[in-house]
Amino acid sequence: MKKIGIIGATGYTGEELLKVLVQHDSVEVDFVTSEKDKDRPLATIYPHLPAYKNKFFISAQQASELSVDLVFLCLPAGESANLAEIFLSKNVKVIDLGADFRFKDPEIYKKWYNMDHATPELLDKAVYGLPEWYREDIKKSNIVGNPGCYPTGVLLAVLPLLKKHLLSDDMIIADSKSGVSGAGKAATSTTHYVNVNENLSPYKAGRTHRHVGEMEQELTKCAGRETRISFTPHLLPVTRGLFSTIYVKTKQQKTKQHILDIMESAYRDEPFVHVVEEGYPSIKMAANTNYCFIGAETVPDSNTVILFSAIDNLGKGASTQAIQNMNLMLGFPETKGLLT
């Protein structure tokens, strides 16, 4: 039985994990930690998880003074990389919900980030925890930046296609739809029930959201030369759920069968990336689970390729991908705890 830490545990990630986790059976969850909770039970946040009844909220400081085997830190940006080296010097394994072990390059962090890193040394020793392109490397590693949920839909659609070179220098389009929990607990105006409710709307359009840096390095790395992307996040009027369609242009006009036979070999194996064959992917085939459904459409006449993915935003986007990621750390069957 391997124990477990999460840091930050009230938000919409950390509650995740709490409730998947009580799935599994080689993993106990040792602390959690709040810092606005602190000495509160649990059960006055969540009532409907009564395998938590006896714990209560403590303190990053008192968590980082304790012994576990891997740590779950579920903070914003920048907050997470001071915990990390404190909990690596302990050789405690580190997952980063957040986005600071996201990048290779300090000085892509600071552009994304608008700060400077604080621990750039650990950089290099972090790998990109998406499981389907890291596996070996997750395995051998201490500590794993865990995807956003925008780059994961888009990265496992395009990749397979830059791998086998098959895409040309323009730019990737991505449109992509979430629901409102991505967006965190904490309201605003843009988010309130009155504003999102029979709505659909558009933020940090063309290449102004964070995640354009995150999905350019992968994108890049697997291409082997620059590539840009083009993105568009949406507010949808749901809960939990993200939709991307992706444009690319070819170098030469593909069919769609040609697309989904190369989507297919690349996932074959895959237990939590499906492809879908008949009709196009949805929301609500990902819901509350760790599956990505991608598939393809071809624009006739033309190089277009429209690629589809869809998963959900608090789990292959955040914290199932976190406990996948945990399970190939830990030495566990990566599907061990999670709906297959």
Second form
Number of protein chains: 4
Amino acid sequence: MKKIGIIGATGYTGEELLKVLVQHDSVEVDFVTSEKDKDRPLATIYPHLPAYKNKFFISAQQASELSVDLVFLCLPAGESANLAEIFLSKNVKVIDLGADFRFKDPEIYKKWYNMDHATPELLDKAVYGLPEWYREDIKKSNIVGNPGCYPTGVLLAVLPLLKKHLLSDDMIIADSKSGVSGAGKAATSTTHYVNVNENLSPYKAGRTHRHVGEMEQELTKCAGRETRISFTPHLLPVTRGLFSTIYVKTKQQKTKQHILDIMESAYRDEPFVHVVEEGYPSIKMAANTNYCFIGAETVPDSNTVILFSAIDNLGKGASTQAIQNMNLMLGFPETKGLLT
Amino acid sequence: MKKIGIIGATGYTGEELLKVLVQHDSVEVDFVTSEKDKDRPLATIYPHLPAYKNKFFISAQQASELSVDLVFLCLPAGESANLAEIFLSKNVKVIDLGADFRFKDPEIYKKWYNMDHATPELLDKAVYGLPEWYREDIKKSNIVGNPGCYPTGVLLAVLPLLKKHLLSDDMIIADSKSGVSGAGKAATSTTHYVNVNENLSPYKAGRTHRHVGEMEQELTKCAGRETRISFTPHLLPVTRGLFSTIYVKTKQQKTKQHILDIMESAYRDEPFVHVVEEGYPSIKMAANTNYCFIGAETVPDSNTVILFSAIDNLGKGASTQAIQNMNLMLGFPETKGLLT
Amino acid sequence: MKKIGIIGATGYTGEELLKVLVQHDSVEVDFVTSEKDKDRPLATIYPHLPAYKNKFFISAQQASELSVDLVFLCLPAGESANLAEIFLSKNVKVIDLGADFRFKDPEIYKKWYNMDHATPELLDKAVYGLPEWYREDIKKSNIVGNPGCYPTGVLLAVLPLLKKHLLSDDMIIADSKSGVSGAGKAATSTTHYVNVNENLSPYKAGRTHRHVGEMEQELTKCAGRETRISFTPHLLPVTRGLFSTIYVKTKQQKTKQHILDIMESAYRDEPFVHVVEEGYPSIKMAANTNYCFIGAETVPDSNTVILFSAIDNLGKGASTQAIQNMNLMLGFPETKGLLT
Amino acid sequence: MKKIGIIGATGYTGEELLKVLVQHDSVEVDFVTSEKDKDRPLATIYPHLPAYKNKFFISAQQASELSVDLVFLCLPAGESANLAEIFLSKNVKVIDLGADFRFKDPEIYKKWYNMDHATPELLDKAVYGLPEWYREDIKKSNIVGNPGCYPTGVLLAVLPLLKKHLLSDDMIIADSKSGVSGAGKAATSTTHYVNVNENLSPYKAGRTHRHVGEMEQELTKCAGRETRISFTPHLLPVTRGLFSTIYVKTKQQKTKQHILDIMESAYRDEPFVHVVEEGYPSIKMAANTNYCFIGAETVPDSNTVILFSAIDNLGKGASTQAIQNMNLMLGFPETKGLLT
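Next, give the form predicted together with another copy of the chain, keeping in mind that what was shown is the form predicted on its own.
Below is the whole assembly, all chains and molecules, this chain first.
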């Protein structure tokens, strides 16, 4: 039985870790932290998670003195770096669900997150936690930067084509639609029920959302040359789920079956990525799971290919992908506690 | 063309007044106030109401120096009383959508709203703005206390039976379900999309919600003796609409048709109250209208009668009922601008 | 007072016509037809529309013998053409909310709707009912083909740029999201609540949806050369509303303000098309109205422009646009009964 | 590893069994049946359940020739009885998720389900599968009638008070609100998205819903005397979840804490029933779990007590309760595969 800790356990990703880990019988949650709920029992915030009813929130400071096998950091950008350094120095493995360890280049981090990285020397050691593309590195790593939700869905769909150099370089357009849990627990005008319900609204369109930097890092790396994306996220009236409709151009005209074959070939042995051959993916398929469902369509008499990707923004887009990474880092079967 | 003003026009009831009054061709909105948005154009808050794009918010102070025919006060309890006095002194008619003019007895107001009434001498002049029961008084009045949303739905269903002395006195139970706009525009944990969506939650159950005081005043008045209600509101995952399922006991066993006949007899000539003979009412019937739909069912071998009432909490439960009152007070046809 | 008739009044577009026309005080609904509900009172189907409670459904056959000023045909493709001919022969003006009179070329109609057009000789007389682009023709016409919902939203956004020859010809991509009322009243697996709620699903992606033919007819006409569109509709978990995110390439790089200025210049005097300068449009702005809200964004260092368009699929995308056309054809003020 | 079969695996309860059993590592699904999808791979219907992608639907006839340890029958009332007899004769344990084995008296079954029971002699052997009240009987039984969703939620809340003889006999009123999955997979006007969304509608109010018979059987048995219930279900715009607000009268006035203490005392050691002391239960707590959350409120100066009960209609109200019963019948830990 391995021990794990969760730093920042009152947000949606921390809550999802708690919920899913109940089913994982090889780890136990040793501590959970919350600065504002320190010393309160979890039951006051999570009456629906009776498995933890005798547990109390502690502070991150208290947690940093405890010894566990692995910690999940569920913190805003800029708050993980120093804590990660402390845990690593005590031989505690670290999975950061925030943005601090997703970038290789501290300048790019600074460009998108508007602050200096506190521990740039750690960036080389950190692995981008997309198991389907970095599995072996993750297994050997002590620190993983868990991908953002939008990048997870978009990259899983685009990388197989990019890696085979099938795409012309003039267009990758991602039109993404995310459930509201992706906007976090803060009560704002944006997350007010009346403003979300019976609505759909785009935000940060073009090349302004922070996840653009992360996507372009990985697209560029895979393509072997500077690669850009136009990205328009939309807020969707659902609690969970993230759907991306992605428009790319292939160098030569392809059939739908050709595209699906490439996807199938890339992911045939993957337990968590599934290619939808009949019809298209939808959010409901992926909600409350660690699965990514991928589909494709072509446009007659054109080189435009449409890719579809459905994940759960809190699942494969955050917490269950983090558990998948944990399984790899701690030597468990990769699917342990995650199959549905 | 009569001139009207709206005090507190950035909440849901003020917005609904603005929206519906676009269709009313005998009044024009002369001013709208907002303390925090003073001097800003309405277009910044209401881009979807182009009819008002050249209008600016003013302060309530500025408004109180202007002359119009009627003002709607859309303010929290305690904030209307003094303003109402000012407008009345200038011969401006007043409809208060808040709670300040719904009570006859300042002690009862104090009991439920936990503050002294600022202008208790005005309470006698104010009429409870339920047109189906106080139409003639409303026509002659300069000040109307527009009923709360829950009382509107519950009273319209219960009063016909109570007035005919058909009810035994040991039980009026109202189980109400309200859309989220009833909780107001404030962004709180309660109104966060993720907490409302795919959920249903009761609140302030028993005899604790402030609308209990208002309902009991009117029930008692109609029955001619002290009458109490058990009231349990629930927050419903819809934007608009309010449904009440009401359990009462009749002195003698009645058939469903008997109950429906009494309702039909009470409301036959009412343009905005309709009795549903086949099936039951539902929220969707009433949403975005000034209608109240009433239905009934009986329980075999028992004196228990179930009443159903569906309204729109922002419509008949607030703003369109206020416009119905305005039509009566200004001498317009009662249905003007309100039919759908 | 003009008399109108509605053929096929039990679908969503017929119901919406009934509902909105209650507020229009210069026309009265003379008859409504339904084959399956013939001889039944409207109250059995529309208890929430008390204005019509004394009306009965008649058959289309019976209707064709009556004389009114204008009929709305709310019928599936292929069922309007012959009826339209009958009404026209009796000097009854016709607005077809279906697809039969949207096309100029019967071959294109056949290609997309898979049947011969029954009255091809009428196509020349019919006007495409997009008032912002064909206003004067509509005023003079006796027969109007009311546009499809997707085409209305997409065309209003794209035509201003196309008309000014600003677009390069290699890409118009429309990623559209529609409310479920767009799928019609038929109870199918697709419209089952459980399959729609908490979901988003694309369908008929690429160039397969029937509205592609209609959009390409109008795009080509405006551009003056063959113009194609890639079109991916998605089913959205809302009842009403239609949002299109449209990706185009300009010949030269443009600023967001430049694009907005072109839109503003195209629609400045239009009562029902509004350009959103701050932020972006959203479905909620347009729901339950005849408005179209248009917005734009640009992608830095690229010629890609993102256009946004929000309408109500049953409003500007169908029934209220039909009433706008009726106002033009019958000589009423264009906005009569439609402002909100 | 025990083998199980699922008869009727294309409805919601069968699908939920499949989904949850993926996490249960002591049973394997040996066969699943569907008459209309016989010989088709599960992947065509359940692309989102990749664990079963190599499995094919067989017919119930084929299944009845196979040998497993336990079968779940997910069939409409009247279709389980004969099949159950066949499986029992082969020493296969049976859990019926339908209504055929919930009643002790075939006359009462006939009264509510309007047909003769096919195997009345089996009723004595069947145990009502509410583990918190019949645990020891379930362990020893070969056939269990899994309770209906409404009865599960209502009984768990009412039985502790009834058993202690605290209730006066003149009123048990249950006002229940159910998610749409409770209405089944059939596409009807009732389950059409547009009719459910932004709506709430009561149905079968009073004493007409079939679950009344089942509730009254258990209430009467527990009370030791004829006990009736007034029951009004409402269709709620959520996919999953069932909330009951229950009004009872106690013989003597009680405090809220007294009521909660009785609940706590009844369920202290129960893994799946939890008493909410602060605030009230809500649907979201229980959705996607096997938990029941119970709360209470009292009405000042009255003997009326309000009970709250929240479950997932497909979870504790159907499939996960069936798995809880399976765990008991097969000798596994009761919570195996079910904790969240």
